[in-house]
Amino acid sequence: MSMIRAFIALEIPPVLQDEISRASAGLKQKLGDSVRWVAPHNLHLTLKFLGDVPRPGLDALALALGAELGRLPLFELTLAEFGVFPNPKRPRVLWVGVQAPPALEQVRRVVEACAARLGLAPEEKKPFSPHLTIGRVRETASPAGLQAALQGFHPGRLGAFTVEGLRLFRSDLRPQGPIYTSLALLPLARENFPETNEVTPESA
């Protein structure tokens, strides 16, 4: 049986993907290829990485999530500020922050619960820190150069948007970068989708 590398995430509206790209343009110019930059159209907020899963398992997960998420309300996320993992002295991951209400954690718990019922391993027990990864530092990058460039980067508030649902994505790794394909739309708030609350399948 063929396996599909997949994850569940919140999409970022194109207008905010463009805003993040605009805000980080100066940083990209300073750091260049010392960082593997995430393409703007690939920016998303991952709620759970599933790994390699057979297609029937993904279909079952999508159906379970479709039923559970449809009971939860829409909510708003704000994109603001900037940070690095693990620390400013040795940055490995560059990210934009996500300011979220308790509703995001509720959604994440539903995702974990549905995945666990289908035998998918839970995430490591560490605090959930919502963020958008915008770049990953290469091993050859100069720590001093990174610190100097990052010191003046303070993008502030980048915008907000209403979360209307999640997506189940397929991830295909390619030398030029990953390709993400939407497999299913998982809407929130049944009353806001009067025609149907079923999972909307999309071409793989």
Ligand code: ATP
Second form
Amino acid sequence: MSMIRAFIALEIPPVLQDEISRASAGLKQKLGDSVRWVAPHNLHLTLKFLGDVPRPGLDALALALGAELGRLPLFELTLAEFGVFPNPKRPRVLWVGVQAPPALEQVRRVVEACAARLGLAPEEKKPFSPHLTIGRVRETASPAGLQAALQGFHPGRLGAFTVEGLRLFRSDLRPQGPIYTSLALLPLARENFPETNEVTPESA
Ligand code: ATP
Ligand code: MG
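To test you: the structure above is the form predicted alone. What is the structure of the form predicted together with the named molecule?
So here's everything in the complex, that chain up top.
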């Protein structure tokens, strides 16, 4: 059976993708080829990497997840600051920080549980540390040059947005960079507003 490389992620609104791109332009210029930069339109927040999954498995996941996520409230994310994995002495992954309410962790637990129930992927053991990868350091990069450039990079608060749903993406790896295609939109609950609008009486 043909397999699809897939992952579940939060989309970043295009204005914020542009903002991140603008904020990191100086860094890109300094570091140039020593980093493989994520194309602005590909910036996203991964909740779960699924790997190669047969198509029926993905359909089942989208169905199961869609039902569960529809019961969870919308929430807001703030993108701010910058960091690296695994540590500043040996940076491999460059990222923008994500400040999230507990609702994000709840969403991730639901994603993990659904994937596990369908036997798609083992439960993630690592603690969840939400981040937005902006670049991956190449093996050939000089650690000293990297450190010097990264130390001075403090983008501060980049913006906030309301998360209305998740997406199931297909990823096709190409030499020029990955191509992501949305396979399913998985909305969170829309009805997190009061059923009845209470009207405040005009003061007499
Ligand atoms: P490339 O591999 O060419 O750099 P990419 O990493 O963006 O591109 P994928 O490897 O298909 O594309 O990954 C899709 C998403 O899943 C990315 O956010 C990536 O960081 C994440 N991801 C990939 N592999 C893993 C993994 N083993 N564990 C956790 N997340 C992963
Ligand atoms: Mg990858």
